[in-house]
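Just one chain is shown here, as structure tokens, and it is the form predicted on its own.
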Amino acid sequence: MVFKIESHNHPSFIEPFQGAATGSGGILRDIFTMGARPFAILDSLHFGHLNDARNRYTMRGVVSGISFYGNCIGVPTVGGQTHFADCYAKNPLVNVMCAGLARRDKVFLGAASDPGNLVIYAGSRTGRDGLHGATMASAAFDESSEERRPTVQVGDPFAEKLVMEACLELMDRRLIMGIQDMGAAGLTCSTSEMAARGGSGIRIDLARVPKRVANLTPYEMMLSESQERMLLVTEARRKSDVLEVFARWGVKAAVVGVVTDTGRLVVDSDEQTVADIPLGLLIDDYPRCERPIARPPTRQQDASTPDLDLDLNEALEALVASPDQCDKRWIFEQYDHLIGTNTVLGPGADAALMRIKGTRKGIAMTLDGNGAKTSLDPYQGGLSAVAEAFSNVSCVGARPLAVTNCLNFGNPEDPAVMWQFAEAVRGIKDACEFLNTPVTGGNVSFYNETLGENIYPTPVIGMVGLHDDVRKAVTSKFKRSGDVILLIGKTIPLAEGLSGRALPVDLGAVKRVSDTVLELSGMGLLQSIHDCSDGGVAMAFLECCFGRLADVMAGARLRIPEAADPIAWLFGESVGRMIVSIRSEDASSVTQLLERREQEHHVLGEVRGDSLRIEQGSISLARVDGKHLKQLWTSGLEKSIT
């Protein structure tokens, strides 16, 4: 499996639907160079509160890009996440994870070597769209910000079908040694990285180099970030052999450069030498600085509990109606989830499941991440993020097996930003060692900040896992009336958060809450799971009883320990708890199971009716139609960004 995660987060800002586009097709990119099809795209979006009409604008146009690039090239959106804060308005985030398959003994990579080899250049004619796009990324934003439109590449989802094909053709015949998308900075990193990587140098001659606009300079032929380009390295013999394909596929293509052994990137324009640079000047040896570190000061800490006089029915309406807890379904059905036909769980459950055709296994993924969780404390939130993807990929019965990561942080000029990346990238280093889980790689996007003002440390971890049988792969929706429903894990009060301090995460208990659910998944004894996460056990219970489709509602009674604050206990939100639902006949057995692995767990109640109540002892504490719930839940976004 190949997987990255990438950013494009000033772009989509500047122009939403290009920016947004572009970033798409550049992370498909990235998986076919490695010989991997793609067939899977995952998106985390965060965006201003939608009662501005700018962030009702760039939303549209961000979700209008993803669908569009996604759905033309024939790569399904399955999954991810979207949320909302002021700290977004002017600086949004839009993360792209992409996912594919490869034979193991064809992964290609993109190095240059053995001198005389030829470098091939294949895709869109290059010209001035994207210049300094780059430089853009990694810049904070002002009042002119909106000047740099010319720096937001366009893209061809229908250019970069034609250049996909073409180049898995190439490297399931062999005909090609090394292959590196052209993104940021274009020609320069492309080159420069290959040689690099390959031991070797490049001469390329820019005369060669197809043009979309005549009297481009040397400069902007380097820099332009025009998207669907490729470059390319093969033996001398195969020229005809690659040259033929790409032109059977309608791709351009044209040899410009050769491998040297010089250890240097030589440009060539005109007959004369414009650039003659060492490559590790390039790509190793480059200045290098250390960062200020400053923890900011602590914040005023209130250890009482909050007095919460909340009347439950109408926290409930709230908590379902508002933009971050209710149904994406105006986001998601905007994607095509089921192209490829390999799609078995697609958006809003825990995590996409995909098969993998020819075998009964199946690859989970998620993407998970809360920059208001992580701003409270950076290293918790680290730990948070890779905790709760570790529970949602568990929750579809896969056992989760690695980490890639996108890190979206403020201005790292400012030594509290810093210190804010820094813990937040201990907590992930923390976690993946004690959950087993390697990070293969991600993308670092710092200066997401306009006018003096920083984004949340927002860390966006994506996990993938392997399902051993997707037919026996698990929703969150309660199934029957009778059914019995538990709560798995330790339940921390939300009084907590509301202090200014973050929840900690116990990794121990996370691992064994997945477990947990993994065995009995596997033997068949869970007819629903579903975490806590964002509203706690209240918002969780809701969900499985609201189910995907619109008419679709079960009823069910929650009981709360009699102990219990009820508000502090339902909308707490501690990580690695997860909502199960079993058949009354198998309560024994899973009772026994649980209490066999020292298991903490609670009956929360069973699955009745169709009306939702919540009790504590004999005390009615809410009762509340189910299908007018669900309404608010079905609606809460549309009626926001219309």
Second form
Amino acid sequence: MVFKIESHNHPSFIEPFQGAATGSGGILRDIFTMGARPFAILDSLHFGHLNDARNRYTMRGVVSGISFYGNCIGVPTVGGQTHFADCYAKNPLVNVMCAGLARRDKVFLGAASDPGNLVIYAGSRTGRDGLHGATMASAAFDESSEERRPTVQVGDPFAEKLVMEACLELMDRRLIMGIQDMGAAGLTCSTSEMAARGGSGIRIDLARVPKRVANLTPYEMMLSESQERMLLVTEARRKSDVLEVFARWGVKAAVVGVVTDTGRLVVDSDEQTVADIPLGLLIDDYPRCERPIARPPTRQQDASTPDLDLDLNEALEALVASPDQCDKRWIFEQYDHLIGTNTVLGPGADAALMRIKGTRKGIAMTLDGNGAKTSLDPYQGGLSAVAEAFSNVSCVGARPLAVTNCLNFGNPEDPAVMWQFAEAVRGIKDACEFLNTPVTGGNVSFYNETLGENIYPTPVIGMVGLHDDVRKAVTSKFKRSGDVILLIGKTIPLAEGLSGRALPVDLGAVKRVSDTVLELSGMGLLQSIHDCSDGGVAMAFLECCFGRLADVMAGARLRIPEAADPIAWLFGESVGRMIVSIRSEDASSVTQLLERREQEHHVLGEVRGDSLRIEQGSISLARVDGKHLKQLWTSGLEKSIT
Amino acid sequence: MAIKFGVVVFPGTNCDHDTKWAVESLGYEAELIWHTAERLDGIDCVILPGGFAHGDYLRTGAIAAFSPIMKAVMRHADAGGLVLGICNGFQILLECGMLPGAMIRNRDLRFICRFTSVLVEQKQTPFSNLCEKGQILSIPISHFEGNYHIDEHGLGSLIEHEQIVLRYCDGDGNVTQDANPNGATSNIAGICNMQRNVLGLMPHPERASESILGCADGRQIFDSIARFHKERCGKGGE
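If the structure you just shared is the form predicted on its own, then what does the corresponding form predicted together with its partner chain look like?
What follows is the entire complex, opening with the chain shown before.
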């Protein structure tokens, strides 16, 4: 399994559609250059609030850009997350994760080895698009950002589909030695990185590079970020076979250079050498930058939840209709999430679950991160993002295996931002070590700052897990009247957002809950299972009632402990809790098992009827018409965006 | 003779492998056919699968209609052979005139991917003989241009010749505007030609052919084709 995540934040603000489209294109190339056919995409999106027209424009553009690219190339977009906050208005985050499957003995690397081998350029012709794209993406924004629109590349998923099919065929037939896509800084990066990895050198002749326009200068050609281009290395005797494959797929290809043993990158143009640089200077010996780190003054913290005079009925209606909490179908129905015919659990599930054809196994995937929480305490935010992802993967019955991460932060020249960064990374490291989920790679996006305002520190965790038998996967929807509803895990009765205080994450407790539910689901004892996260017990409970679009609404009665503060108990967001439902006849054996394991749990209530009731002792706190609430939830995003 | 399906691959087709997988997992033989082929030797049912043939540049299916294989597909249909166009394949059949009408963009101008309910209007076709008239199938759609359009005269002709095979409906089988996902004329999801050997449909039966994927209703389309072929062979028709 090959997987990675990438950000395309800055381009997606300047030109939302193309920015997001080319972000998808770039990460897809990263996956198929390993020899893996991409089989799923997930995206983590952060926008400003939708009451602002520009934010609606950004979101529409980003969603249709991802839809345009992923749908056309034929890779399903199966999950992700969408959050809204003011700080993302001028700095939206578009993080795209892609996963693919490869045979272990057919994994390819981006290395140029063995002097004398040929360097082949394939894909779209080189133009002036995307010049300085990488520079734009690594600078803070100001009033002139709109003028940088020409630095955003233009994507052509049809071209990429052909390039992908041709490259996968070349790798399957072992006709090439090494391969890398041309992403940021185009030819410059791909040639020097491939040569450095192969411990060799490369000499290329720009006159042989296919061009879209005349009079490109060598500087422009080396920096162009035209999309859908690949650099390959092959033995001289394979040349005609390789060119034949590209020709059959209708992909432009040309031999542009040769692998040398000089340790240098030499660039020729019109019989003149225009660059001759030792590779070490480009790859390893660049100047290192130690940025100052300083903890900002601690914010005033209030330990208690403020007293709120909430009408719970109204609060629930507002909660389910809010863009953060409502059903995200307006987004995910624009993505083809079914192509590939592997999607067992798609968008809306705790984690996406993809079956592996020809086996009973499946791969679970999730993307999680919460900038607002991380801003309260970046270390806890890092822990929490990993813990949340771990819980989500476990929820669908898979064992968490590994992590990729996308670290979105503000201006690193600000010592306070560097402190956030260092703390969040420390949190991710501690959590991944504890939970035994290695971090295989990732992406860092700095300078998410516009007009001096930094975004929330937003680490996003992509986690994958292995499911042994996808036929046993359980959904989050309550199934049958009379089933007993349990909350597994420890509740800390505090609402973070209201109190301004980060909840401490207990990794040991998170791990125990995950182990417990994996055991229960393996025994076939769970009718439904759902992770409790944003919106707390209340929101998770409602989602279990709603199910999918076509599902009939399930009613339920929820009882909260007599001593609890209802608001903190219902809306607190302690990490590592799950709501499960079980057949009433299994109730005693399940609770006995939980007690034997000393696993904290609480009997929430039972599935019944079609209305939702929340009670505390003999007091009825809320009683809502389920259908009405589901309608608000389903249409929430559509109403906010139009 | 056992039926053999041929799945045509245009540059940009992306449901070719899914379709082959679905047909094969039902126990039938299937073969991928590159779009430059000029013959269809030994193929009983040609499937034009979903995707973005030739990038769907110009209009969906417009360039694919001129791929070399399409002449062979038309000859195959003229000789009574079966042709099934799914999604982009349906669009191609419209572009090359093998079926009447045209596609325009979805009513809401957005791509839509979701499970839909479709009502079986015709049982007497090679593609639906295992279904019952009035049966509801749950099969996903996934397209930007599935808003089927035909003028009043053309619609009258489709109705008269019983060519409307599938229509979008709600969960109870009511053909309503609310149940129409893309604005298609008369909720049309699939039509056949007058000879009834060519079917175009927007829903993807290959995505609903295994219960692990949420629904197996799509199998009835492929199984109907195989049954029709078996009966035809049994009569010594071929």
